[in-house]
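Given next, in structure tokens, is a single chain: the form predicted on its own.
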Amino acid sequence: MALTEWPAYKRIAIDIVSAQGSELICRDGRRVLDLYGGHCVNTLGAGDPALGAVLARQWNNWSFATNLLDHGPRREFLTAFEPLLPSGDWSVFVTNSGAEANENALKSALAITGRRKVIGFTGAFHGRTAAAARVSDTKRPAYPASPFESLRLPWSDLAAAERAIDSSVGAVILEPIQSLAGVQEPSAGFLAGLRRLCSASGALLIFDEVQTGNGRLGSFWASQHYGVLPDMFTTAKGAAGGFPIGLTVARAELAAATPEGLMGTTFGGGPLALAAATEVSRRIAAPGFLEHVRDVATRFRAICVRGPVQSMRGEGLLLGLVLHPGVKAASVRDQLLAQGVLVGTCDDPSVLRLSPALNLPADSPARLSAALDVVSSASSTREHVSSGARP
């Protein structure tokens, strides 16, 4: 009997054999513009030469180290990562994924406050582990029981938050922009209102920046973009440009107050992951990098609201293409793929997602625009034929 893979994913029917930068290369030689970037993972695109050289050099020098030993890549990462952070004193704990980073933020917050309640929001996604799943708004429960008391509030409803956030709440966790829900932005004053409520009640405010961080919004972090400082924030995905990593960042006094032995990891903080994360941190901090992100985002907004796309939302290069009523995102995704452009879908069946490499070529919006025109033209022809008219 042949070994089969667990049927967890509905894969797209396209035969990719390699990738370079923001191009996926098919077995038949066709090239596909990758505007999905592996769910915000490929910060520097596929096969970045400098990142590859860093990993090869680190592998040959020191491939793995127990966390009982300090090593140069850890010190180099702290030096490179610090200038990206909001003002203040921070501490970071390294793991392997965004779910782990969120788990650590939540258990630390509950241990520090001595409280048992966590508030999350409709539309949220924080991961598939026990605590992260509990504060996610998914179609089916991931676990039969919760590791803590939780309450889910309507997204961007500050009045509901004012009623719920009191001295029983240990943590409030949210994505500053909800990606999987359809790139849902916070309403004006919502994040600042949560900051005020948490400060008054003693709850800790946690930003899940797994997707909004690492330069994706045209700033290093959503907290800087919106001008609201959390007590903790997490990131993963693009932080090491494709190498698995998770980062839990907390105000230094909170890290110091976390009970000894609460945190731990085998692979987190290894030399390879931190060497990759150091390269990514240096690159996104380089002059002109974030300006490029903002410039390309502006081009997408200027020329890609056309054809099946009714409007666009999001910030930087985390964008949601809102389709006209009745148009299905999965169908448009497949049609765009036939034109050589890969985009993503989400939990909202009327929204496509863009989360490409942050250094993608400046002509990428024009390629998407041309593909949208073809999709629109093909759709018009089908409607014309179905109405009984001659094409």
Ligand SMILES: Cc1ncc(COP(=O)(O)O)c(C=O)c1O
Second form
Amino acid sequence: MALTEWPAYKRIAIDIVSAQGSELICRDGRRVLDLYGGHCVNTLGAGDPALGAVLARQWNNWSFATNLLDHGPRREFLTAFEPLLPSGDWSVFVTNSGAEANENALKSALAITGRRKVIGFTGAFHGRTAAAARVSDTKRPAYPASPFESLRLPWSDLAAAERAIDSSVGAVILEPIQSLAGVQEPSAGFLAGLRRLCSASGALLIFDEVQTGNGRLGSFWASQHYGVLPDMFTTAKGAAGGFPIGLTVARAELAAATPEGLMGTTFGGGPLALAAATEVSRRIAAPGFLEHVRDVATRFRAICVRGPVQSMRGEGLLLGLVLHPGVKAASVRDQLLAQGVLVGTCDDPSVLRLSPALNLPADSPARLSAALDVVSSASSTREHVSSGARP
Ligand SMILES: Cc1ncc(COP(=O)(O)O)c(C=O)c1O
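The form predicted on its own done, now the form predicted together with the named molecule:
Complete assembly follows, chain above in first position.
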């Protein structure tokens, strides 16, 4: 029998042969506007020439280095990343993925506090490793046993958090906006309330900024957007514009208190990933970059609540298009694709997600709006089609 792939993903029926910026190019020459962006990965779009040149230069100069050696890309990354950080002294540990970044945040938080319990939230998604899956919601199968005690609280319910966060809790982990759950924003005061409860109990507050970080909300981090500082935060996806990376960022004194030998990685912090992350950090911090994110987001909100879309939620370029009752997201996704626009689905079958490249063309909202008008007149919108969403 010929080799087959493990059937983890239900693929979208479209034959893409290449991609440039926010355009996917099909075998038949058709161009599709990519408003999904590889779920927040393509910060600078596909095939960014400057990022490509950085990677080629680094490969030719020094392709891989053990973490026992210092190298220029490491120093350059620390310099380029530092201006993006919230105020205060921070330390960063570099790995290869979001799940790994969360795994290290949780492991170090429990080691530093000497506690055994972690609190997560309904709707959460933090990855598929043992610890990350444990603090994710239960919809996906995971390991039969947990590496620590855990409690899942209702999302955005501060009263439940008041009851649960005590001196037995080592860490509270959350996405400031829950993406896969359907772009669920926190209720007013929820993040600040968690900050207060964690400070009072000695639990460490961890923001998973795998999707909300790296400029996506129109500020560098959700913590800046909401004005609430965590003790640690993680990111991945868009941080190196498509090159695998995971970042665990902690207040410097917490990093210093982490037991020696707890953290380690072979590929994490390699020169290629760090050269890519340096380029992405510089570009996000360049004048006008975040203004563009905010301007295009405002335009989406202004002209894309139409046809099958009842309302829009989210911040910056992490947007949830809430469809009219009974309208199936997967069906609308397929019809938009037929009109040359790719959007994402999520765990909520009545919500579509936009998580495009942050430097997408300014006319993108107009293209989505025109495609939505065609979908609105199509009759098959209310058929049931399962969403098949996967991060
Ligand atoms: C919020 C969030 N955290 C963590 C992860 C896991 O990241 P990775 O797939 O890189 O392990 C994801 C992936 O979708 C995510 O959306």
